[in-house]
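Form predicted on its own, single chain, as C-alpha cells, below.
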Amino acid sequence: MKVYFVGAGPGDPELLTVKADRLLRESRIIVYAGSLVNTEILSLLPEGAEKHDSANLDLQEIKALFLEAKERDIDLVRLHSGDPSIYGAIREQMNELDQLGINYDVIPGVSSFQAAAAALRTELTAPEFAQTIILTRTSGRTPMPEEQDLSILAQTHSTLCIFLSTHKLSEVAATLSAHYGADCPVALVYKASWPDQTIIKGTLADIATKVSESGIKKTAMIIVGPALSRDIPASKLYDPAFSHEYRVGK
C-alpha cells in the first residue's frame, strides 16, 4: 500500500491536478484537512470511502490510520489544502512512516498565493522592481527564526506572500511601512477561487482598517509590493530588440 499526499488547491475543484483528481475519484480512504478544503472536492470521493477530518486528530492518531490502512493494503489519501510542501505540517507524517516501513508520494497542488495573484490578475514578478517572490508567515503558536522576521524580509522589497497572518494585519502593515512606504500596494484576497472570494485593495495605510470593516480574520492570503502596481516599465520580453534565442520556459 502507499499514502498519498495530496494538494486539494486553494479550493475550486477545477484547480485539482489531473493526478489529484483520479486518486481521489480511486480513494477508499482520505484523511482530509476539514473545513480548508472544499466540500466539493469531497463529493469527488467514490461512495463508501472512508472519511477522516484531520481536524479532530493528533499525530499519534493519524499514524494510527496509516498503519491500519497498511495492515488492510488499501491506498489511502492524505488531503492537504493547496500545495502540501508549504506550511502543510507533512514533514512529521512522513517521518512517521519512513517508521512504519510503509511507501509515500507527494502530489503537488495549487497554492493559495498563486490562486490569489490569479484573482488580482495581476504578475508577482516586476522588472526593475520586483524579481524575487517570498512566502512567509508571521509567528503564532510556531515562533519565527529571528533572521526571517518581516523586517528583515522588508529590506529585499520583494513580493512578499504572507499567509496565516490576516489577524495581525495592522502589525504587519506598520512593520512594511517603514520599508515599502505606507503608499506601497497590497491586497487581501479572502478563499481564493471559492465561491464566496473576497477581495480587498489598498495600501500599506489603509488596508488594516478596510479589512478589519469586512470583519475578515483568517483564511486569506496577503501580497504586499510594488508588482502589484500596473504603472511599472514593461518586461523586455516582448520587446522587438530583444532576442528570444535563449528564453527559457518558467
Ligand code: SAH
Contents of the next structure:
Amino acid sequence: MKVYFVGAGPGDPELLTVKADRLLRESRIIVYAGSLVNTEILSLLPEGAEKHDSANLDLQEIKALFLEAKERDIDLVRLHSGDPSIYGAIREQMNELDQLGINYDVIPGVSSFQAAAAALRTELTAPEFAQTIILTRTSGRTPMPEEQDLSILAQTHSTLCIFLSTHKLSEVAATLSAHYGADCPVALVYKASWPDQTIIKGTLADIATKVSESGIKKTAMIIVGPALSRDIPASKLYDPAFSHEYRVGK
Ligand code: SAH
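Let's compare: the form predicted on its own is above, so bring in the form predicted together with S-adenosyl-L-homocysteine (SAH).
Once more the chain from above appears, this time first in line as the rest of the complex follows.
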C-alpha cells in the first residue's frame, strides 16, 4: 500500500501528467485540495471512489484517512494543485506517513507559474535581462523570512512569479517599483488554464488599479520583470554566428 502525492496541474485536466491520469483512474480513495483542484479532474475517478476534500480536514483527520487506507491495504491518492512541492504543505503529511510506516511517492505536476507563462505566451527568462526566476509569495498567515522580503529579492531584478498575493498587489507593486521602475511590465493571470482564465497586463504603475477594477482577489499568479517584454534583443542561441556546439550545450 502506498500514498501518492499527485500534482493536479493548474486546472485544465489535459495538463495532468500521464502518470497522474493513470493513478486517478485507478484510485479508490482520494484526498484532494478542493479550493484549487478542478472538479472536472475528479470525474476521472472510478465509480464509487471515496473522495475527501482536504479543505474540511485538519492534519490529524488526514492522518486518520492514511491509517484507514493502510488497514484496508488500499493505495491513496493525495491530490495537490499545481506541483505538490510548491506551497503544498506536503512535508507534515510525509512526516506523519513516516511515523505510520507508510510508503509514498510524489508525482510532479505543471505548476501555476508555468501555466500562467503559457497563458501569457511569454518566456520567463531573457538574455542579459533575466537569467533567474524567483518563485515567491508575500506574508500571510505564514510569515516571510526577513531576508527573503520582496524588497530584497527585487534587488536581483529577476523574473518574479508571486503566488498567494493578489490581495496585496498594490503593496507589491509599490515595493517593486523602487527596483524595477514603475514602467516595468507586470501580468496577472487569474485561473490559468481554466475556462474562465483572465489575463490582466500592465505596468507596476497601473496594475493594482486594473486588477482592483476587475474584482479579482485570489487564485492568480503575478509575474513581474522585463522578460515579459517582447521588445528585448533576441537570444544568441539562434544567432547564425554561434557554433552548433554552443547551441547544443545552451
Ligand atoms: N502548488 C501550487 C501552488 C499552491 S499555492 C502550484 O504549483 O501552482 C496557491 C496559489 O497558487 C494561489 O494563490 C495562486 O497564486 C496560485 N495558483 C494556483 N492555481 C492557479 C491557477 N490556475 N492560475 C493562477 N494562479 C494559480
